[in-house]
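Below, in C-alpha cells: the form predicted alone, a single chain.
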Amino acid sequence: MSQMPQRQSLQGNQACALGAIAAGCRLFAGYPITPSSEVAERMSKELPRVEGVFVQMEDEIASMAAVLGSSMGGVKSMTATSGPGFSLKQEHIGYAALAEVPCVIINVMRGGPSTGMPTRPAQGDVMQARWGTHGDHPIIVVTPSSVQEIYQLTIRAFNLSETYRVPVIVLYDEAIGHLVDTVELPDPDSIEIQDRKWASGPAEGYLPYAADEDGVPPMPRPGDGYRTHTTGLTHLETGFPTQVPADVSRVIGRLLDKIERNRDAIEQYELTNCDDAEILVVAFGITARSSERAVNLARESGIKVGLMRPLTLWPFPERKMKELAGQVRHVLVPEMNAGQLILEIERLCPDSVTVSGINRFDGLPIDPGEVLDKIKEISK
C-alpha cells in the first residue's frame, strides 16, 4: 500500500543508512570508525527488519572483501568507513573496479593523514576517492552537501553501481555526516530503483565479460548455471587472464570507456546564479553550504557571483565547467583541504581566467565570513 512522505528528524549517517535499505541494500560488513560509526549503528538495526544481514567484520581490509563476495553472490551490499579504512580498503576498491563487481564505499572524511583528527571534518580524500587504488580504473563519486541529499545520493550510488557495475563511493564530510535536520522520506513505491542487468541465454559458451552495447556485460546469476571466472588479474571475456598488449588495450579502454560514454547520465550538478556570474564559486560538501550563503551575501551587495556545486566529483562535470569558465573571470574554489579539487579547475579554466583557493585544513569548516571576504576582495 502506498505511503505518503515521512518527515524525520534524521543525522547524516542515520539518513545514507536509510537510504541504503530504499535502495535494496541487504549486506552490510564493516569495522566502527569515526566518524562514520553511526552508518554501521544504523545499519544493524535496520538490516534485520528487512531480512538482511549485518557483520562487524575483523577490519576494513575484510570489510571490502566481504562486501565483494556477497555482490558477486547477487546481493546489493554495502559497507562505510572513513580516513584511514578508506586508504585499507583501497586493494579491494581495485579489485572490484576490474573485476566490475557492484559495491558502495561510504567515505566520512576526516582530518588527516595517519590518524589525524578523527573527529574533526576535513575534505582531503579528493584525490584519494578517484585514484586512491593503483592503475587506469572506472570509479564513481558522488558527494551530498545536506542531509536529504545523502539519503537521495546513497540510493542514486546503488542505482549507478548496478548499472555500470562499478564501486560508487559516496564522499561526504563529518560535519555532514553528524548535521541533523529535518528530512522528507519519499513514499517507497516512488524511489527510482535500478537493479543489475542478469545474464539470459545459453549458458553453453557465455563469456562473463562480453560486452553489451551500453559497454557493460550482463552478470551472472548464481545458481543460472553460467560458468564463469573471477579473478583481478587483466582478463579477456572469458573471465581468464591475459598480458597480450592488444587484449589489455580493449579490455582496460572498455573499462574506462564505459564511464566516459555514461557521462551525461552520471554527471549533476547545482547552478545558484550563474547566469550574469563575473565570479564563480566551486565548492562541495559543508563547504558549499557556507559558499551559498556567501554567494547570496555577495548579490545583496550588488556582486555578480555564482556557485557551482558538483553532485559528482568524479568524473568531474567537465563540459558544464568549461562552460562557465568561458563566461567569467575568476573562479574561486574554497574546500578544506591543502587544494586538492582546485587543481581539477585551473585544467578546465582559458589562461584568461584567474583561479585561486580558500583552504582550511585546521580542523574547523570554512564558515561563509571566509567565502565573502575573499569574493569582495575578488570583485575590487
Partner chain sequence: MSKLALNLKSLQKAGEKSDHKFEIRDYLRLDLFPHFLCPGCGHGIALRALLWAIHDLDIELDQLAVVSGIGCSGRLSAYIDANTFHTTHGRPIAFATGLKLARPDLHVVVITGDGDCLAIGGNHLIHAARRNLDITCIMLNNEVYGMTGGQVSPTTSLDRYTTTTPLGNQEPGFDACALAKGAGATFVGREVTLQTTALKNLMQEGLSHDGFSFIEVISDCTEIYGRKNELGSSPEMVLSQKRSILPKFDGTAVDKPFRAGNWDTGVLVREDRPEYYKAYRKHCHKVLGTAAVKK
Second form
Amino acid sequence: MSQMPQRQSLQGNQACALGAIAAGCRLFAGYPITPSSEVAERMSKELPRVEGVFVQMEDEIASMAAVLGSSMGGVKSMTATSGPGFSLKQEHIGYAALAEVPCVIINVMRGGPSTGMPTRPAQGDVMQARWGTHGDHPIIVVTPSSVQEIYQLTIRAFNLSETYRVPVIVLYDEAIGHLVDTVELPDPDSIEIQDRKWASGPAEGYLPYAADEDGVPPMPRPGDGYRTHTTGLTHLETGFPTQVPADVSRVIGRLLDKIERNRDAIEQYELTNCDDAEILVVAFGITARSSERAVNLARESGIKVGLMRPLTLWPFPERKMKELAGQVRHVLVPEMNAGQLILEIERLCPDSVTVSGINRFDGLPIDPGEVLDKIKEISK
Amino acid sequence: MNKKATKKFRGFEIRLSGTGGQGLGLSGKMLAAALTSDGLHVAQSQSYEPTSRGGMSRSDLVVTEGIADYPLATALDYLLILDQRAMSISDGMIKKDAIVLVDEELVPDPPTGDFKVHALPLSKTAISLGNLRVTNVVSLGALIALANICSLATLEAAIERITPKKYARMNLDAVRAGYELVSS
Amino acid sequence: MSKLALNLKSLQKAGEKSDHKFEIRDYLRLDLFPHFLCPGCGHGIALRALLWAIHDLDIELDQLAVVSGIGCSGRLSAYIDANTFHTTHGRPIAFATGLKLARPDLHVVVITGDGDCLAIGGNHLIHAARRNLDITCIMLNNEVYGMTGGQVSPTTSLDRYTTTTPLGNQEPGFDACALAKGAGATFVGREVTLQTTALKNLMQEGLSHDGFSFIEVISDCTEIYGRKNELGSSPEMVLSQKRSILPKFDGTAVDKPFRAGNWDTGVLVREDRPEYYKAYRKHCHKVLGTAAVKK
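Form predicted alone done; form predicted together with the partner chain now:
Everything in the complex follows now, all chains and molecules, and the chain you saw is the first one.
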C-alpha cells in the first residue's frame, strides 16, 4: 500500500481488495468463483504484507464460517463470492446477523439462477442480498458503480459493519468488477476507519448483548476476560438461549431497530439533475452508468430527467425516494434482472406516479441508448 | 488528438478484437498505460469467457478526459480485427468515419461501411520479426500511427514499463515495425 | 452412575477450592445447571475429561476457545466457563479455523458429534486434517442424531434401528479415526467413556499436540438409541463398549474406512508435521523479508 502511486489503472475486484486492506481487513477466507476470484487473488498477495492471513477454504460455506470465526476473535474479516457461492453462504450470513458478528461479503453478480452465466454481468441478487437468509434480520447492502467507488464502498462496508455489528454486503455486477479503470486512490492515512466498540469494564455481571444508546452492544474480545457465549440460537442479553416470547420480541426487535434508528447515518445516494426533474431514473451498478449518460443526453434535448443512484441498496434511501416521488410524474427503473428493485420503488411511490422498468437478463448490460429511448418515449 | 482536446472532446472508443490467445488483453493494457500517461482516463473491459484460448476475444478501451459516464464500448472510433471470426462481435458498433485496421491475411473479408478500412500485413510483420505472437504489438504500432491517438515514444515507454525485461526488446521492435508499416 | 453425576452431587456441598486438585465446578457455568443431557448420556463424561485435561495442562479459561456445532454435542460448549461459540450444523471446524488463524494465541477446541463432524461437516474435517492447524477436535460418537429425535448417522452400526432406519440400518458406518488418519491428521486417538482417566489422558495429549488433533469419544445415547435397540441401561452400554475394545492396538484396524466391529483405542496416530499457521507465517516472512511486513 505504501508505495502506491496516486493515479493508476486498477480492476474493480482489485480495488475491492485494496479497499479492504485500507479498511483494516486482516483475514480473508474464500473459495474461487468467477467473476470474483480476483478479489481473493489480490488479498492473498496483500495480506501477508500486513501480517494478515489469507486462507482458501474447502468450500463456500467454510469460507463464510472462517470469516465469522476470525471476526469473533476480533479481527476484521471478509470473503468474496458470486451467485452460487452467495447462496451457499446465506446460513452464515444469518448467523452473523443474529450473533452480531461484523463481516463483509463481496458479491460480484453474474447471470443466474444456478450456475447461470459465470462470466456475464447481472443484477439479479437484489432481493437475495436483502432476504437471502431465513428469518427477519438486519443487513446492509452497499452498491458501487465504478472502480473508484468499489474501493470507497468496501471501506465503508467495513466501517458500517464494525459500527453496527451487522453483515455488510458489497454488491456489484461483473461489468464493474472486471472493469479496469483509471483511479486515484486516497492517501491511506486520510481514510476514516471505524472499529467496533470493545467491551470494557468489569467482567463480573457483564452482559454481552446489552446494547448502548445506539442499539449496538460493545463486543467482547476473547482473551480479555469476559468469557462469553456466542450462539446462533435466539439469545438473551446474557448471550444464552431463550424462547420466552417477550424476550424474543425484545432482542430480535433491537436487532432490526439498530438499522432502522440509524437509517440517516447509513443511507447514501447520489442525485444528478433531480432539482426540476419530471422523470426520475433510479439505477445502480453498471446500469447507473448507462443511465447517467442517457440522462445527460436527454437533458441536452431538453427533457427534464434526473438520476437517483442509491449507494446503499438496503436500507433503501426511502425518505429521499418518497420526497422525489412527490415531485416527478414518472420513475424509470432500469435493472439487469426481471424486476427486483422496482418492487421497492413501487412501494414508495404514490399512485399518481407511473413506475416502469427496463429489464434484461440476457447477460448484456443495459446500454445508454436503451435508457435514452425509454426516457424519450416516456417524455412524449 | 489528446493534446488537441477541445471542449467538444467526448473521448473515443477503441476495440482490439480477435481470438483468445492473441494477447489482446495485454496489448489493451499497453495502450491504456500509454494513454493514461498522457493524462487521459481509460476504462478497459474485455471478454471473460471460460474459453480464454481460441474463443472470440475483445479488449475495449473507452478513453475520456475525466471518468467516463458509461465505461463500456458502444460506438467504436478505432477497431482492430485480427481474426475473421471476430468481426461479427462489432456489428453495428462501428462509428461513421471510424478507422478499422485488419490483418490482411487473417481477415480476408473485412467489414464494409461508412468507415475507412486499412488491411496491413500485421501477422506477416510479426513473423518476419521471428515471432507470430507479437502480432498484437505490431498492430498497436500500426493503430497509433493511423489513429494519431498517442505518440510512438509514449507507447514505447508504456511498453517498457509493463513488459517483463525478457520480452521488452522484442515488443519494442514489434511496435516500431508496426508503426513504420503506416508512417514510412 | 457417571463420575460427572457424582461430581455434580458434590457441587451442592461447599467445597474448598484447591490450587492443584481438579474441581469441575471451577470450569463450569453453574448458573446454567441443571444441564440438558439425558440421564445416562456419555457426553457429560467426555466434558469432564476435557475440563480435567485443561486443568492439568494449566490452560487459562480466558485463553480457551471452545467451538461447537449443532446437536447434543453442540450444546456442551455453553457449560464451559471459557470463550464459547455455539456455531452452525457441521461447521465448527471451519469457524475454529478462522478463529485460530486470526488468534493463534488462543487454545482452540472443537466439540462435535458424529453427524455434525462426519456427515454435514465431513468436508471440513478432512481439510482441517490436511491443513494441520493447531486445533483439538473432539468428536463425541453416539451413533445417532439424538437432538432431532434419533435418526441414522454416518457411524450407526449395521442393522441398528433408528427413526429413519425402521427396518435396520444397511449403510456401513465410518471409522472416524481411519478417516482422520487418511486425511492426514497428525494426532488421532479414540477412547470409550468408561475409561475416564485414559480418556482424560488422551485429551491432554491431543491438547498438547502442535497441529490438528482428532479424538473420537465412544459415547452412548441410552435414552434414544439404546432404548430403541434394546442395548440396556447406561452401565450396560458402556460396559459393552469397553468389551468391544480390541485387546491390543495392532495398527491395522485404523486403516479400514468402516468400523469393523471392535475398536482400537488410545493414541492411534502421532506424527510430526509443521503446524499450519506457524508454517504460513514463517514462510511469508521468509519470502517477503520480516522488515517488509507492516503490522
